[in-house]
Ligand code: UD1
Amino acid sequence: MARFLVTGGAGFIGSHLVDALAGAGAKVRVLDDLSTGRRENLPAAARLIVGDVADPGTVRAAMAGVDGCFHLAAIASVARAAEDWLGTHRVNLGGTIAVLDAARARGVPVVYASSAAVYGDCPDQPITETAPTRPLSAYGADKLGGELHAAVAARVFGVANVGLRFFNVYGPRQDPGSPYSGVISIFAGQLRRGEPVEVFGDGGQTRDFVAVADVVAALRAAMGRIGPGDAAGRITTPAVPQALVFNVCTGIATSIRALAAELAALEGGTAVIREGPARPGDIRHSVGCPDAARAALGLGPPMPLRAGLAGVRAWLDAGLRLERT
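Put the chain from that sequence into structure form on its own, the form predicted alone.
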């Protein structure tokens, strides 16, 4: 039976991963400071350690005895990074280095979350992994720094690792009430309250929306490439440590206006769009190329957007039912 550590495992993406790992029979340990994660997101089988991912001693203790580490803990917000540059840097880059250093000491492979923010405003669409990395935010700079440290971890310290550059991840448990959550959760919440959907600029910006279920599949496949192959603990670690980086995306462009229309259609209506001021420096188009990840990790086709949005709607419905009982 494989044993995994998931940092940030009580959060949006992390808790879905923990569910999948525990459901496959793995033993799962979660390190989370609960700043955005929630205890109730975790299955009973998971062991929660409340702690700071940027504290080396805490991370090293949490990693003792595991076969692989999924590093998802982060302050995943461009806006928060702009407001608290030093604080987010400590968590986002300092935490990644703490995880890689503990992995070096424990001999543990690592799959970690990177971000499409490393690309900045890329003129060539869809974006491949070989595109120039020119982050436009402190968050993106820290994610790129994490990739560079991961490459050093493999070459110098023998830590096998895979970085996954997430594009716009959405799904259940993404908080629609937070100003820093994904646009899908925000729009869904506005539509549920009968409010206009507020967009920045004209809403013609395009993004690559990837369902959290597909992200979980990519995370598990990446670990299978460098570490425990499955819950039974079949080890597939290559003789030469690897430091690989892949996009996690669909390759499909969806405009913000089209997204609002899809969500409104699921509610049986039409979206009333309220245009606001364009955000300075907002990237017009960001769509990834999934080909490398599909070939290397054996990933299937992505979940269609409408099916994924229906899952978000069902989750919101369940929450409303709970509130009314």
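Next block, the form predicted together with this ligand, ref. the form predicted alone:
Shown next is a single chain and nothing more.
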């Protein structure tokens, strides 16, 4: 039975990964400070360590005896990084270095969450992994810093690792009540409450929305490249440690206005749109090329946006039913 550490495992993406790993029979340990994550997101089979990913002693202890580490803990918001530059840097880059350092000490392969935010405003869309990286946010700069340290970790310290540049991930458990959450959950919540949706700027900016189930598949396939290949514990670590980086995306552009219309149609109406000021440093277009990840990780076709949004709606429905009982 393979044993995994998932940092940030009580969060949105992390908890879906924990469900999948535990469901496949793996032993899962989670390190999370529960700042945005929730204990209730975790299945009973997972062991939760409440602690700070930027604390080296905590991370080393959490990594003892595992076969692979998925590193997802971060302050996952461009806006929060703008408000608290140094505080988010401590967690987002400091936490990644703490994980790589513990992995070096314990000989553990690492799959970690990077972001499309490393690219900034890229003139060539869809964006391939070889495009220049020019982040437009402190958040993106720290994600890029994490990739640079991961490359050193492989080349110099022998830590096999894969970084996944997630584009805009959405799905059940993404908090509709937080202004720092993803746009899909925010809009879905506003439409549910019968409120207008607030579009920052003209709404012509585009994003590549990828369903959380597809992200979980990519995370598990990436671990299969460098570490325990499956829940039965087959180890496939290559002789020469690699530092690989892939986009996790669909290749499909959706404007923020089109997204609002699509969500409103699911509710059987039309969206009332309020235009707010553009967000400082907001990327105009962000659509990724999924081909390299598909080829290297053997991924299937992505979930269509409409089906994924219906899943979000069903999850919100279930939550409302629970609140009423």
